[in-house]
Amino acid sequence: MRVVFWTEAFWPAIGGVEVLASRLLPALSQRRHEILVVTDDDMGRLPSQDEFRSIVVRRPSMRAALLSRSPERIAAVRAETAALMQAFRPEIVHLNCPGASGFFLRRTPTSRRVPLLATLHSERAMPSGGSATLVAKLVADADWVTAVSEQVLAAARLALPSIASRSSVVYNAVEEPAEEPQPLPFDPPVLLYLGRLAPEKGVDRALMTLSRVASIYPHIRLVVAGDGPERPTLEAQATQLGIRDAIDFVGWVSPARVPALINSATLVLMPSRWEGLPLAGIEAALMARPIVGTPVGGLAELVENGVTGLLVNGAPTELADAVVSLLGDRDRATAMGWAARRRAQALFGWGTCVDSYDRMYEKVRRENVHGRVG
């Protein structure tokens, strides 16, 4: 099947949405889907024509055109996206993480109706403003809507009740690593944050949590793995809290190194303010690490509170109490980690995820009963 995968950002961007896509599309390509990725050129920083693991990638300057407010530039990008669609002749469009670039998708003329699948990755995928927003219109146009967790789906259905009968959950997933989980280290304990350094991830809460836990476990360390716009602010915060020497800011970590990094940790912190279904959480669970986090988005489905980890509100005092309770009970922490691994294997299997999108493409193409592209 010929599939246009339309997404706000794609590899080499390194957020969870982009990493999932970089793994999913080659797997779907092996199922005999011919895929064209249409994404943005990141304000001209990325090439307009590219290839990723034999998948063609095209990057019109969509964001730059919209920010310019120039009718001529917008018209030129419309013509470019129309030419891409007409040349590729997709049998389905998979709109991944709808955003501003969808302006051009809705206004791309096509000679025939193209079925549309939309995938939502966050509780905040449907912004305030009701059904009049661009994203809401894109989602309302879709033949089918998938969400990465039940909580994300519930938020979307609340915002757009019309999609209730044509929407479902496809959980995010990762391939199970070949590396075996190692015993949790306690001497000294190591906390790990793995993800983008962005406000919604609550890394500032992780730092405040460490400052409290360090009064009980003075040799504890926090590894912050990832990069993003908040890094300078977080490093300054660590200095201000007097814990800079207890934190390793290691930057972006390649996917191949992630299992070993998780194996070096005792607990994984996920103090997010909002979430979809974080890949880092699934990876932590597969490496038998308990998670201490907040019950937002798909975290409440990934972590069975009290069984595979602990979920508390985002207050650093509560996060610190949860961390201390597990560090003080090694048997409980270890048991939670292995329970997390079993749960991840059962619910977030990679093959299940790929199979679900494979079947969804066929379903949407076959039924083709709602909305339209163009």
Given for the second form:
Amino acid sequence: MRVVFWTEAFWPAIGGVEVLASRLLPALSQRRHEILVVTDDDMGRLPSQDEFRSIVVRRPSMRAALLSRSPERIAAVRAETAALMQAFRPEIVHLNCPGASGFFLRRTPTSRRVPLLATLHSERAMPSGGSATLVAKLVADADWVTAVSEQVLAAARLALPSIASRSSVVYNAVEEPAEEPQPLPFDPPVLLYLGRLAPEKGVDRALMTLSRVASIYPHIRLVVAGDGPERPTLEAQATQLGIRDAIDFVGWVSPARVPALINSATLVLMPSRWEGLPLAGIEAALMARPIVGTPVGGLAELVENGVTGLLVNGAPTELADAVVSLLGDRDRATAMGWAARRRAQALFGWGTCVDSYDRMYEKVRRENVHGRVG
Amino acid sequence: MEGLASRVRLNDQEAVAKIIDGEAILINLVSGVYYSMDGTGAVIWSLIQAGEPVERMAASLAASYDVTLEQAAIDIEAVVRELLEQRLVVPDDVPSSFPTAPVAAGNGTKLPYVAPALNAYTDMGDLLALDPPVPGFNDISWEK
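Could you switch over to the form predicted together with the partner chain, since the one displayed so far is the form predicted alone?
So here's everything in the complex, that chain up top.
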């Protein structure tokens, strides 16, 4: 099947959404799907034509055109996206993480209406502006909507009740790493945060948690892996809290190195304010690490509270208490890690994820709910 | 059309607009909100651009689309009011020097009518303000 995978960002952009796509698309292309990735050129920083593991990638300057507010530039990009679609003749479009570039998908004239699958990655995916928003219109256009967790689906259905009968969950997943989980290190304990450094991820909470736990475990370390707009603020916060020397800001880590990084941690902190279903959490579980986090988005589905990790509200005192309780009971922490691994293997299996999208493509093409064929 | 200006024109101090492939794309440069009008909406925008008086637009639409003059007038008034509210157009009482013709319907058959609508994308500013998730990509050895 010819599939246009339309996404706000793709390799070499890094983040859970991008890493998942970079693994999913090669897997789907091995199942008779011919895939064209349409994504943005990040203000001209990425080449307009590229290839990722034999998958063709095209990057029109969509964001730049929209930011220019120039109708002429918008018209030019629209012509470019229309030409891409007409040349490729997709049988379905998979809109991954609807965003600003969807303006061109919605406005791209084709000789026929192409069935549309939309995938939502965050419980905040649907904006508050109701139907007068681009994202709501894109999702309303979709023949089927998938969400990466039950919580994300519930939030989307609440915002747009009309999708209730044509939406479902396809859990994010991670292929089980070749590395075997190593014993949890306790001397000294190492906390790990892995992900974007953005306000919704609550890394500031992780720092405040560390400052409290460090009074009991003075040699404890926190590894902050990832980058983003909050990094300068977080580094300043660490200095202000007097814990800068206990934190390693290691920046982005290659996806291939993530299992080894997790293996070096005692537990993983995920104190998010809102979430989708974080790949880092699934990876942590597969490496038999307990998670201490907040019950938001898919985290509440990923972590069985008290069994595979501890979910508390985002207050640093509660997070710190949870961390201290696990560091003080090594057997319990270890048992939780292995329970997390078993749960991840059962619920977030890679094969299930690929099968689900494969079947979804067939379903969307076959049913073409909106039946818009011109 | 009580209270409605006889003509409106693009509010070129605050907005830009262009018809692209039969669809009007409008952007309020002050609010950052994007809009589109397709089908009969794009026809109305082209009539606005041509300086057509609002009260004559209904006749243009009714001549080409399967709609009564009265219904067309009601729908046009609604969409023009919305354009005014969104500051995409302003009243303009300078007569156009360009005569306009009804929309061509081909062989005399009237086109199916869908009421004109102004589609707003109020989240565009927020979406464009999001940080693209690319920081540091040049420094990472992604296995390809």
